[in-house]
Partner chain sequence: MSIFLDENTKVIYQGLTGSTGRYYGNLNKEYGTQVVAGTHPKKAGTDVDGIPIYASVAEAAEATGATATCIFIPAAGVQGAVLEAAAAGMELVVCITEGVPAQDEAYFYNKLKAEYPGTRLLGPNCPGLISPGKANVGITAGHIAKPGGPVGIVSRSGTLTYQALYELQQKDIGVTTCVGIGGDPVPGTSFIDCLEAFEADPDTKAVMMIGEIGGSAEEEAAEYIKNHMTKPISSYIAGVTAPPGKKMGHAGAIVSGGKGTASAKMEALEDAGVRVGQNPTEAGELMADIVAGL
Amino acid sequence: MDLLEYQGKQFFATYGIPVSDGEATSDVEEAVAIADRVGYPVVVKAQVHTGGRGKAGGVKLAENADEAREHASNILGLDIKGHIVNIIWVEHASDIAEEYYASFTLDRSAKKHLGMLSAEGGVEIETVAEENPDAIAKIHINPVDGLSEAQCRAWVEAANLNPQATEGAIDILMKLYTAYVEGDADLCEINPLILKPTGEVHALDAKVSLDSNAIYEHPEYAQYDATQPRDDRETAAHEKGLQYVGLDGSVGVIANGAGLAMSTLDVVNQVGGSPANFLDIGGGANADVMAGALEVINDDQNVKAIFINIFGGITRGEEVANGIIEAMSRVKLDSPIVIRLDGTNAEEGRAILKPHLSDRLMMEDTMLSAAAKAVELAGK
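Just the chain, alone, in the form predicted together with the partner chain, possible?
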């Protein structure tokens, strides 16, 4: 679950990490009021889940109220790579002496936490990693032991920051690690972490991704759900509790299990088609879930054919087949369906489907032939 910059800054602030004084708003006049309060110059920043905000005109400096009003009005409603700006963040502009990079994330390969710190901040860390890997000081932290101040100090020294920044950086990194662990984050990144001419170290940006599996430990994370980037289809699917990701193609896909669903997308592509979505309905495949899945797919205007790919494990073929028939009776579909049903009691399941087969409901024996049929139908 990715947070917007302002949410990340508020998250950091609760752990005592210094961030710029500012507020989020969706209203131009309120933006001016915030600017007046935090003091000029201010920065007006678009809050969207995508990079490249600056280049798109989504980050502007304002010296006075008129400029703040003009920028707020221009940025609200702006389209940045398909993301419409509904929220802006207005903060007091900081003087910058140097820009650094700092982050914590899980190194899945080492199975430990990874801290990265670099004196070359302000740019994409992937670029630094590629062009000048020695400029990144890394530290692996065993989650059982945690991060000690002595380790943190050695790490900061290895990064060759300005010596003036050492104490401030240690303080922020210790707090950032606490935020990362206690907050159940997948990623906590500050880029840039700045050294001000006055010697203070300060988080000028915030990129935070929280582990949605940990929501039960943090009920307050429910507030972030409202600002997750979802298109209409994804919102509808999310409300039904479905694991759905919208794509651009014309073949609607329903499968059970994330692996099989991904595999279904692959096969649709292999036979020359293009999937409209990823949708994992899980193990059960009962009528309610199937009906919800069909509704979401049917509402997608791009969908011309639907491919249902079910492998019965514990769930038996006849249960799956009955679920599909029942769901089809509840949802009026615009597109034909191709089913591939395999696994436990597949024969029995197919026998149940057989009397219902028509040019609106077709059945194929294998994943490949079903995909080919669905792609052919979508092309008509």
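What you see is a predicted model; the values in this text were computed from it and never measured. Throughout, rigid core stands for the largest set of C-alpha atoms superposing within 1.5 Å between the two forms. Residue numbers count along the first chain shown, from 1. First, how it differs from the form predicted on its own.
- A movement of the C-alpha atom of I88 falling short of 2 angstroms is seen between these two forms when the two forms are aligned on their rigid core.
- Core-superposed comparison between these two forms: the CA of K304 exceeds or equals a 2 Å shift.
- When the rigid core is held fixed, the Cα atom of P133 travels less than 2 angstroms between these two forms.
Having displayed the form predicted together with the partner chain, please output the structure of the form predicted on its own.
Partners and other molecules have been left off, which leaves just the chain.
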């Protein structure tokens, strides 16, 4: 769950990280009022889930109310890489002496948290990593032990920041790590982290990705979930509690488990087709879940065939089969279905499905043959 910049700054602020004074709005005159309140000069920033805002004209400096009004009018409604700007963030402009980069994320291979800090901020960290990898100081943190102030100090010194920034950087990094862990984040990034001429260190930007699986522990995250970019299909799936991502193909995909769903997309591509979606029903393949999945896929006008790929583990084959049959009785389908059922009690499940097979409901023994059949049907 990726936050907009202003949401990331609000998230940081709850952990005591200093951010610029500002507010978000969708109204031009309110933007001017915010600018008057926080004091000129101000920066008017487009709030969209994509990069390249500055190059697209989505970040502008205003020295007075007339300029704030002009920039707010031009930015609201702007199309930035297919994202329409509906919200802008107006903040007091900061004086900058130096720009740094700081972040925490998970290094899955090391099974530890990874902190990255660089004296070269304000640009994409990928560019720094490619052109000058030695400019990035990294630290691996055992989640059990956490980050100590002594470790953090050594890390800051290894990054060769301006000595003026040392104490402020340590303070912010310790708070950023707390936000990353306690906030159940996948990524907490500040780029740039700035040193002001006055010697203060300050988070000028915020990029935060939260673990959506932890929402149940954070009721306040509902406000972030409401602003996630979703098309109509994804919105419908989200309301049904389904893990869904819309794509542009003609073969609708239903699978249980994210890994199997991704493999299914690959196999559909391998046999010459194009998947219309990623849809993971998880461990639940009962009638309600299956009906919801079929409804979402059936509403996609581009879908010409549906591939249900189930490998039973905890979910047993006969449960899956009964769920599919009952779901089909609830949903009037426009496309034929191809099923591949394997795993726990797969034979029982196939026996239940067999009397219902027709030119609208087919069954194949392997994932490859089922994908090929679905692609063939979609082509017809």
